[in-house]
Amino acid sequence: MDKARARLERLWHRGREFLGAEYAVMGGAMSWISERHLVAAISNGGGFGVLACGSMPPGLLAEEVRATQAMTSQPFGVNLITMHPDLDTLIDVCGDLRVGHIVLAGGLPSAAAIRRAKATGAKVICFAPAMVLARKLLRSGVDALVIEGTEAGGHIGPVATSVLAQEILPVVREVPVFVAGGIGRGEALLSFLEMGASGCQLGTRFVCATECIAHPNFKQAFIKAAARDAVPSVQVDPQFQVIPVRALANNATRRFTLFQLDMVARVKAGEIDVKEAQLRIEHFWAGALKRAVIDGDVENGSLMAGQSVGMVTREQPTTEILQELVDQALAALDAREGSVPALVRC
């Protein structure tokens, strides 16, 4: 295991050094689930907690920063949305707390948002759905990239994990690139490592951690679901793109779909324009998460979930599912030196 383990510091050294945490693993930003207590666990447990931002106004990101600084010594991060109105206070909110990452998602974020969030002194995270965007990520100045396939939960691109992973870790090696989609044991983490990766970000697999503050209905809907449940949002017109969302199957994802029918229908006629039509789309989901993750209504409120849902059997401590992830990829590599089973089942 001595070996394992050495290979194993080995592979995920940058992605350890770029985070300054034990384990080069992200906690996915899920809206309404990471927040100060999931987030102060993952980092407290040696990964890397990534705080979400979400459609916070500035003061409350700040509250819940400090309270999340309160919590942990460990470092973390932001995740703030690039579509939301107040972007650049709230990457100054970030600024004045001395955040050390910032993650800019949901959009290509500007020139210009990379370079201000870059002057507070903080390494920037962006996320690469395809080579051309990493590129243009990469002459735009971030200092790490993650790429995340279609088996992930919320808001997904249309590339599976696997075929991103092929596509862009052989090719980018300026900043550490992260693996995120669909990822719910060690042995994934470690053949991302072994292509490349310098880490891997999982969310789906930390919604069960005993600190996630989720409502027991939600867990339970997690540990009851299977990898076929986790299902992508239709978009209903092709000129009218809405990013699709991955979730649990029930009430609320057939009532987005009427939902975007009635956006489509007021941006016809003119009420209101194709952004705020975008943004009430946004408010739907926020909305409906809260629904389910807060007040436990899984039939209507949104169940968003990656593919790996079917991976989350109980509910435990955020270090426990750290240390299963280690050990699985421990045991995978000890298991080529021909001392152990491949496969633990945890």
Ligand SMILES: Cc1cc2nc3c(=O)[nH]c(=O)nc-3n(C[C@H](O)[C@H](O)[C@H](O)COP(=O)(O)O)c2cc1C
Contents of the next structure:
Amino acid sequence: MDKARARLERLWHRGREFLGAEYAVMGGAMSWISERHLVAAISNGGGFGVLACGSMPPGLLAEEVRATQAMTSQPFGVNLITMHPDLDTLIDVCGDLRVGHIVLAGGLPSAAAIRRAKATGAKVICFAPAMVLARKLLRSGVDALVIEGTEAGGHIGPVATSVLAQEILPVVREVPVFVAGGIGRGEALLSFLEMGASGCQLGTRFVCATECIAHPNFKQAFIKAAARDAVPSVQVDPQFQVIPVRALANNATRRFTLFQLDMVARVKAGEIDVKEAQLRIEHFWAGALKRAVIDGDVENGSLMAGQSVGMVTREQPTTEILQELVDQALAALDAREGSVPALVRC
Ligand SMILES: Cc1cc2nc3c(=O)[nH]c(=O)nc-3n(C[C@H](O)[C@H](O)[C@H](O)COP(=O)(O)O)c2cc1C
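Output the form predicted together with the ligand next; the form predicted alone has already been displayed.
Shown next: the complete complex, the earlier chain at its head.
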């Protein structure tokens, strides 16, 4: 095992150094649930928690950052959404509170936003959904990248994690790259490290952490679900754009298809114009994640989940989830020495 530990240490050394964490495992920000409890639990457990700012106003963000700082002395990051109307103020809040890592998500951040975030002294992490965007972000001075494949929960791009990893990891060596999307076990984490990743980011796997405030109904839906239940949102007409989101199929996803068909029919009948129909389609999901994850309405809310949901089998303490990932990676490495079987059955 000592050899395996040393090898793992070499593989994720850059990621650990960058994050300042024991493990180069980021807990991806998840709106509503990546708040003080889960974030502190991940960071205290040796990973790197990331607070989800979502649509929080600056005052609330400051409160959440302070509360998290009170619960952990370990590093954690803050995820800001680039289209937030108060983005600059939110960045300043992070600066005032000495947040060490700012994740700019939800669209390509401007070079000015990256500069402002870096000027606070924080390390800036951005999502690169394609090689050309990775290059652009590097030119803007980003400190690390997350490449997230379509297997992930929440808002998704079209390309698989395995393909993004092959396209980007061998080429981008300037900054640490973290891989996300569909990672549920340590063997997968290890395989991306061996391809050149500095670490990984997981979201779905942490939803059923004991410390996660997700409603018990939301957690039960995850525990029952298989990979194939986590599907991207359906767009029925090329004219009416739907932002792709991966979530568990439920009553709301079925109603959404019918709702779009109704909007298309109304436009054709001249009852409403295209702009109005598009707006109504976009508003369909407003407040839907909160309805499911906080209120527990798992039939009418959005059950954002990645395909790794099939590997979520029970509620577990965060430390146990992290330890499992590390143990699986170590066992896989150790197996190459021929001493133990590759598969850790947990
Ligand atoms: C319920 C849920 C909510 C999410 N909310 C956000 C968010 O607000 N901002 C963000 O950048 N990513 C969000 N994500 C994506 C995660 O941060 C993470 O990148 C993703 O879950 C990794 O893929 P995985 O789900 O396959 O582990 C969300 C994911 C889930 C499952």
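Computed from a prediction, not measured in an experiment: that's the story for all the values here. We call the rigid core the largest set of C-alpha positions that still match within 1.5 Å between the two forms. Positions refer to the first chain, counted from 1.
**Q** Can a Cα shift of no less than 2 Å be assigned to Arg254 between the two forms, given superposition on the rigid core?
**A** Yes.
**Q** If the two forms are fitted on the core, does Ala265 show a Cα displacement reaching 2 angstroms between the two forms?
**A** Yes, because once the rigid core is superposed, the C-alpha of Ala265 moves 2 Å or more between the two forms.
**Q** Taking the rigid core as the reference frame, tell me whether Met311 has a CA displacement of 2 angstroms or more between the two forms.
**A** Met311: C-alpha displaced by less than 2 Å between the two forms.
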